[in-house]
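Take a look at this single chain, the form predicted on its own, given in structure tokens.
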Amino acid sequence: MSSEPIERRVSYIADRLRGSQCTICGKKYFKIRDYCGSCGRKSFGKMREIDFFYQKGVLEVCTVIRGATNKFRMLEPFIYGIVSFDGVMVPGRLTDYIVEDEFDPTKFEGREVVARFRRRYSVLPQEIIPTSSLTFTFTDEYYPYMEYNKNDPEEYSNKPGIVSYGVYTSRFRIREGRMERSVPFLDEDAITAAVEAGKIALIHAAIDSKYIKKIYVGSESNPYAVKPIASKVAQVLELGEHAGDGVRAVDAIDTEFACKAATSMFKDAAALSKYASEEGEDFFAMVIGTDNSQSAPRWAPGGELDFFVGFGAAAFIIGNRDVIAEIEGWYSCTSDTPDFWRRDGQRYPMHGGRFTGEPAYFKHVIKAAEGLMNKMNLKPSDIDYFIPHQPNVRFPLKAARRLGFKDEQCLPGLKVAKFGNTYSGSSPVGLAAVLDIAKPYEKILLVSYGSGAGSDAYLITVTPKITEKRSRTEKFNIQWQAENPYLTYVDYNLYRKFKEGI
């Protein structure tokens, strides 16, 4: 039987930071081993798999690389070192750090780090993108250590809904006037952001990843034209039961409908959860909206988008147990309104200019919101928070006012001025911001929008369960990511270099 491709074998270990431990003497190893170097032959069949994916380590020694080989040249200069995880030494690169001319390793060595999921190095366009969690950042800066405690699901909910959520945006920002936007580091893309957001959602849920039976990943900036993001996220996060030979018992699918590629799947996940409840089964699905929002440079056709695009991902676990926000109902509307598009083979999308306003964004957002409120017999005053899609600051507030909402109902979830338009993560990021502060029994109206065009409206009611879950990820909530003291601001040229990636 032929072996698997080398990149598959490498990524299976490095993406998850897998190791081995001898059950006889307890010695741990990085990478999978069939036997223990100390116990020898008697340890065959007695090695167990371990991983360091959710652990924190210590950067023991490091150096700066200024003359990297071809594949790593785009990353240089970068810091490389040895990280210890409970005595196991792991080589890796320090990411999210711009190296200055002078380098003092004593400022870095001895500090705690956490594993991050990133691209390993540059490859040609026709090659598989190499990924790894052998990249690290300091726990006392932008991305803190968050403990992952796994518990069995507890109480059933009368209605399926959101069980947990997680948002990831980069520490790098470009600031222009009153607006700033999240910028991907050189080794980040839509895949890496999806993994980070999914990881945080699992920590917030505090359930074993094996319970996730389906994952949807919505994006319009998949670095592959043909190959799903969802399969990589499922493998790295170990979603579903282990079926043997590196295969997981989980259904994984990518979705695409511009900026509503993720919210379109909320109702599908909720419907599957409801069906499972009627059959007496547990069901959890992960829905992720992730984008390295694309735009041409400002001097090129379509460059008007470049004033608003951001980077990030929002992940939601939807299920029928331990629900923090019940999905009460939904309403969707669609039309063929081509306000934004990217032709096959084209690098950047095109924008319909003024055609994106009234006949596209406003028509669909307002019709979806009014349709759901009529369906649920509600008026704006019955709703505590209104969260529309956020392509810029002006459109959401204008839509809210036309629907009869007050600014104070909209502003808590309006985060485009902090992160930019994160496309598939746009309205989901706003939802996460509201869930960070909402009180039990408050009602939320979420209305996404996707160019092309359509909107999904959801009525969501917060449950008392939300209060006990917030503490698990409050170190990395929306406010922390928006106002972090370790944010790094870059100029336009460096932003474009980061945007193109390695």
Contents of the next structure:
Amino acid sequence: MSSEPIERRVSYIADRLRGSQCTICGKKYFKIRDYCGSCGRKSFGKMREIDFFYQKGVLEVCTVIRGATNKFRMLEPFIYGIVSFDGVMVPGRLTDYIVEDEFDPTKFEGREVVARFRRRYSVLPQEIIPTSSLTFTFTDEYYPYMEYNKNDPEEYSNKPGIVSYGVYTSRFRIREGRMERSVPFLDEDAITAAVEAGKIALIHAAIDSKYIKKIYVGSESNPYAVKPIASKVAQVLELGEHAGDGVRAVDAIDTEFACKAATSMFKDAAALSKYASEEGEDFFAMVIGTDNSQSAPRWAPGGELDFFVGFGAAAFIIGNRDVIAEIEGWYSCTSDTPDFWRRDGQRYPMHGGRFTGEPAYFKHVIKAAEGLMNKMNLKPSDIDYFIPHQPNVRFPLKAARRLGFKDEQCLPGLKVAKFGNTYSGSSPVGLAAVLDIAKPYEKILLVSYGSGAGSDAYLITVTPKITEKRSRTEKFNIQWQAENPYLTYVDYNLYRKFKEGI
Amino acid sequence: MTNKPIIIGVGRTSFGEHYGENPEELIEEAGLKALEKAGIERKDLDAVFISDYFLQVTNKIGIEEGFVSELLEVSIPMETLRSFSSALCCACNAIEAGRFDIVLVGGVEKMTDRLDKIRDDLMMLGDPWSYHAGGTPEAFHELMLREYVKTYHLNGEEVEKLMKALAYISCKNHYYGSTNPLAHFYKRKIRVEDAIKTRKRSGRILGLYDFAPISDGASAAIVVSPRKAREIAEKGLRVIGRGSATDYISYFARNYKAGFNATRKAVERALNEAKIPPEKIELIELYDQSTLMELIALEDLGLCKPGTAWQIIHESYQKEDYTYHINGNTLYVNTNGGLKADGNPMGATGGAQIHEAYIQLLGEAGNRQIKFKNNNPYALTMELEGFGTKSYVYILGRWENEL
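Which structure goes with the form predicted together with its partner chain, now that we have seen the form predicted on its own?
Let us now look at the entire complex, which starts with that chain.
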């Protein structure tokens, strides 16, 4: 059995790579210290907290681990080494990397790396999932270094809306026919993807994370039945003000409604932001849709999903300052339509087969889209981009045509053929893809769908702010993630192994 | 000089796998041999210092002293420490302080009793972050090898020579081990090519033959005050100089990573105390947990310039005479087989080093007796705890009762 107090202390430091710096001599340490070893007693109270979470380091030396310690067995072989963050050394494991037979350390040493938040090692199913950011990837490969500037928010806008966004999909893909799907590495899950997406959204916003006062994480693949993902995201990304003792002044909540768990919260975030601004408070909320989309293996009941499931997360910061896309209106609908479900204690969801189309997906998506267009007095030609939930390529296009949209309005936000169905992140990833290319004043109709069943429709108008923020995360935009020279393709067996994780 | 402790008896078990014995039975065997050699009885003992690293986890033994008390049926003061050298250090301190006259130092380890978890346990000797990042006991050595190559800017050809030198260290220690009936790998010689081949086969920087094995075993020594030695003994080893030092637990956080600062400090202290010319040291028993550790130790002990040990070893490899030649002197290193071939039962390992120094300096090594050049040769032992976190150095010379 692992020790819960030890686990909490280790992950508090290692998830964020926290350290201390002496304000007298400037010496930096990995780990939080109350005083400086060189300056001694006089440095008490003069240590400053630092972290290396957004920094880039250099892999100084490395070796290959074959014959790992017991809990790391499933990850081997892997590359392990010492990383320097501006002179502060930390040990680390290279992740997102499949080691070939011949190992040549000189191919890796001296290269720049960034910390990645991942599962640390395997534990028994009843134990706490250990995490850490003592895990690295090279900045010159799939995941680039992006600078995080912690500024104060600036311009107010009339309506609340999207302040920034971030999408994370993994480096690994399975390609079958014309469909490519994002596959998690062994140490990834819905939690790690949520943190990654949130991190990118913060970089994109370039506001101090203390302004994020509410975090919603929508997922249907939380590895815990009881324990929020949002608390981990809030702690690692340091959302809200630090209230002392590692506690943060932030409201964190997980939501669940199949694939619309995240989109449903956009309106809540926007409403709260509006309310807070009337109270004179700076309020930003982060909404994340994250899923290691679940499916039984192909040979098992429910296995028909295994042709479509993806992996990824999309995060949106919603507020009323520095807004890049205003939320103009919304319309939601719900009925009790059990087209897809997973009973408690079951590993994989079940699926209603062909009944998931007409009485489920189409009925709700079309009702919500029509409902909003009627409410806002708009017709399809008034809208530049239509982004429906995308469980496959066929459904969204069919829904778009039925509503009177042209394929060109739908295709820019249709990313399922690149990443697979990312469940809670599905239509949000589409929205991010459109925001990557949208011009000021363009109108976007987003319609999510969650089995069970319901849809949320949003009308979003892009603002001129979008262009100035774009460069901050351009290196890791949807285009880069979808068509990337460093993508690693895996076969079905390796895909299943990666999907199940450590 | 007069209060320097004298080692008047040593004993050890064979090292290797001892399925049949409990740890207390191993230490009993080693202890009885040492008592016999010293020619004393259990009732003569004033105190016992025991060393082991892992009995708590491997054998669920919490208070080792109680077992020794029960075996010897004595109720004298006893303490448990980690390495044999640390126990010997405490024994010497107590004797020099005049507290005790006759002390038994005994070390034991029973690593094979927990074979499936012992490598995880070994990570306890490092920092927690290296473990949490995926480090292994071997990875420390491999990273240091990379640091060494980087620090001394070795080019491709030089690295190849270095890797051959390391393979030769293993081959040399196996050669010596093959002649030592108590060694884990008695009669098990290897070739340089074997060591290189196992690296290739496993796809790792250092291979099976570069690392000391997991062993069981026990060792013991009787340490007495010079006053008592003159009363009861004819000959022994005098601890003429000793030193120890401590370094950061986190290898990655150390400023100097191409060697061990702790050893540099420890040997400096030991040599200052011994006041002998270093070239009179002809036998060195050092802590070759990996072949790299032997190479690094030659530099840390000040026998050669930092960054040059691989050349000295490579020259020896070309001669294949199993000794190192430094500034015209011949140096015997790890003639018991070292940790590589004699075995590495952690808590008992330092005792095997003392045992080897004892039998070699006193001419009791039989057919593997070294022919020393000096009339009055000295031996040096160096033991580490953790990955260079602690280092103990002992300089030992012959002692004969002049009465």
